[in-house]
Structures are given as structure tokens and as C-alpha cells.
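Just the one chain here, laid out as C-alpha cells, in the form predicted alone.
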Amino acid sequence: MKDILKAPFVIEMEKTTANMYRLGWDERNGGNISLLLDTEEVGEYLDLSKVIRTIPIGFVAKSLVGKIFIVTGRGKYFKNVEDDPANNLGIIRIGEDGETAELLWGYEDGGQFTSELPAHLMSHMARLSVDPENRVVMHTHPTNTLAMNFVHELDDKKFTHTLWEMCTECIAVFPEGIGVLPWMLCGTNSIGEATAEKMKDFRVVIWGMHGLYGAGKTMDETFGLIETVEKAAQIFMLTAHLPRLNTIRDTEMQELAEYFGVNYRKDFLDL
């Protein structure tokens, strides 16, 4: 067997969590990441017949049976993942009953996956139904995006339109827009179900006064998607109190989207 600590997916989790902590997006134990892995690749590093223990996941995820994920741990700090991945990360496989996770590696201190795992798995199911190549779900608390929640209407179209106006690249990076939820109790199946419903249409879902969920094909793509949303929110927060002399017009956003050939939400523009 190859050394699991040298597996690309473990190293990728280490680098990404460290980067998100450095940016101030994931204070204390805030934030969580799950990555759908290739079973054959994992088999190069772990004996897939060896299950350390099983953990209930809190709902039935039949469509994910047999799928393997690497997931950040409950109560764990992103800043510690790089130094101690075996305690702060875990590799799980969804059991045959669809209700339990089989721990294949990690959580060595007796811990378990993030309390938001149901929301992650529900989001994975939603995204995979739309795009089978989507493998990543990230939950994080980007500072400016969160601040924007308190001064902007929490509405899909209005929130999206404001962000599209902030940076020329925005409509090209997230042409489907942003889904927005009101404040909801985190760690529950209810917020997971609401997020998954939004994830059928959007790759970014705002959790009102909390943070956001982002999904994508790779860790880089998903991180870059969230990074772009956060940059746009930062520009909004820096300029919201100032007179607006210039803006990107809706006709110009349309021109951008059509030039880059992206499938954008035409109903989110006022043309």
C-alpha cells in the first residue's frame, strides 16, 4: 500500500484548509469540506475491506451507497489539518444501508465527521444529479460575503445581480447566479434539504447570516468560485456607502456572458 499521508487528495485537503484559514474564512472550527473520491485510487492507499468503525449519518443517502469521501472532522480547526491530518480528517464510505458511514481512515482521536455531513451529502446528491463531475462541497464563512448578508436583501436575483455588478468576471464565473437562504438552524436535516434544493440550480448557496456552500468539479474550481464571490462582496462592502458613479450595465453583462459562451440566468438581468 502507498502512504496515505502522501495521497494527492489528503495533501489537497491540507493545503485548501490551510489557505481558507489563512484568509480568515474559517475561524476556530468553522467550515467543513467533503470531497468525493475515486474508489480505485483510494484502494492504492487503504485496504477497503477494513472498516475501523461505523457512524450513523442521520438520514438515508441511498444514491451514495458505496461512495467514498474525505471529510473534515467535527469540532476540528482548519489550521490544524496540515500538521495532524489523521485526527482532523476522515475517509468514509457510505454503507449498504445508506444510513451509516464506514470509517476507513482518520478521526484517530475517536472523533467523527463534521456535524454538517447531512447537508454535504444532500448537496452532493443534488449536484451529481445535475453534473456527474461535481465532486466537491465546501462550507465556509467568507468575511465580506457574510457582512453583505446584513445590509443586502436575501433574494436570489437581487443578491446575484449586485455581485455581478461588482467584477467583470462574475457573470462568467457564476453565470447561474447565487442561491440564498434565510437564517436557519445549522447542523439539521432541514437546512441540508433546503440547501440541496437550491443546489439543483446553483453552485453557491448563501446561508443567511452564517456563510455559504460552494460546489464544483475540483477543489481549485470550487475554491476559485467562492473566492470570486467573496471578492465581489468585498468590493460591494467597500463601496456601498459611497455615491455610485459607474457600474456594469445589464446590457454589458449580457455582452460578457454571450462573448464567453456561458449559460447565464437571463431572468436575473433587467433588459
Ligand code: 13P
Given for the second form:
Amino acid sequence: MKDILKAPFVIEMEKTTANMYRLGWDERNGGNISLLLDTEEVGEYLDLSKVIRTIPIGFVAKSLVGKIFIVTGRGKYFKNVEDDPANNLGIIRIGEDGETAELLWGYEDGGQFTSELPAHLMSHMARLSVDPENRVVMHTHPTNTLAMNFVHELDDKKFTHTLWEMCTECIAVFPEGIGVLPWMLCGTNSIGEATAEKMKDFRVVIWGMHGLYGAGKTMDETFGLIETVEKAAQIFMLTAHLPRLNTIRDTEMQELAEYFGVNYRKDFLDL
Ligand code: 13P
Ligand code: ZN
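Now show me the form predicted together with 1,3-dihydroxyacetonephosphate; what you just gave was the form predicted alone.
What follows is the entire complex, opening with the chain shown before.
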């Protein structure tokens, strides 16, 4: 068996959580990540017949039965993942009943997966239904995006339009726009269901006055997507209180989207 601590997916989780912590997005235990793994690859590192313990997931995830994820731990700090991955991360397989997680590695201090597992697994199901290559779901509290939630209308079209206006390439990076949910109680199946519904149309979903969810095929794609949203929100927050002298026009955004050949939400522009 190969050393699990050297597995590329463990190292990628360590690097990403450290990076997000240093960006100031994930204070204390804020944020969580789940990454869908390749069963054969995990089998090179772990004996897949050895289940350490089982943990109920609180709903039925039928379409994920047998799938293996590496997931950040509940109440764990992104700051600490790099130095102690075996306590702060876990590798779980969704059991035959679809409502039990089989722990294959990690959560060594007796902990468990993030409290946001319903939103993660439901988002995975929604994204996989529209993109079979989706592997990553990330939840984080990026500072400027969060700040913008308090001074901007929480509406899919209006929020997307403002972000698209803030950086020339935004419309090419998230041409489908972003989904926006109102404030809701986190950690529940209800917020998971609402997030998953939006995830059928968008790879980024804002949780009003809390943070956001991002999804993608790779960690780089997902991180890059969130980074771009956060950059646009930062430009908005740096300029919102100043007189606006220049703006990227809707016709210019259209020109850019068409030049890049992306399938953008035309109804989110006022042409
Ligand atoms: P967890 O520590 O359970 O992952 O929760 C963090 C969080 O951001 C809740 O929304
Ligand atoms: Zn959160």
C-alpha cells in the first residue's frame, strides 16, 4: 500500500485549505471542501474492505452509493489541515443504503465530516446530473463577496450583472452567472436542497450573508472560479462609494462573451 499522506488528493486538500486560510476567507472553522475521488486510485492507498466506523448522513443520497469523497472535518480549522491531515480530513464512502457514510480514513480524534455535508452531497448530485465530470464542491466565506451581500440586492441577475461589470473577463469565467440564495439556516437539509436546485444552473451559489458554494471539475477550476467572483466583489467594494466615471457596457460584455465563444446568460444582460 502506498502512503496515504503522500496521495495527491490529500496534498491538494492541504494546499487548498492553507491557501484559502491565508486569503482570509476561512476564519476559525469557516468553510468546507469535498472532493470526489477515483475508487481505483484510493485503493492504491487504503484497504477498501476496512471500514473504521459508520456515520449517518441525515438524508438518502442514492445516486452517490459507493462513491468515495475526501471531506474536511466538522468544526476543524483550515489553518490546521496541512499540519494534521489525519485529524482534520476524512475519506468516506457512501454506503449501500445511501444514508450512511463509511469512514475509510481520517477524523482520527473521533470527529466527523463537515456539518454542511448535505449541501455538499446534494450539490455533487446536482452538478453530476448536468456535468458528469464534476468532482469538487467548496464552501467558503470570502470577505468582499460577503461584504457585498450587505449592500447589494440578493438577486441572481442583478448580482451577476454587477460582478460581470467589475472585471472584463468575468463573463468568460462564469458565463452562466451566479445563483443567489437569501439568508437561510446553515447545516440543514433545506439549505442543501435550495443550493442543489441552484447548482443545476450555476457553479457558484451565494449563501446570503454567509458565504458561497463553488463547484467544478478540478480544484483549480473551482478555486479559480471563486477567486474571480471574490476579485470582482473586491473591485465593487473598493468603488461602490465613489462616483462611477467609466463602466464596461453590456454590449462590450456581449462582444467579449462572443469572442470567447462561451454560452452566457443573455437574459442577464440588458441589450
Ligand atoms: P464545519 O466546521 O462544520 O465545516 O462548518 C463550517 C461552516 O462554514 C458552516 O457553514
Ligand atoms: Zn459557512
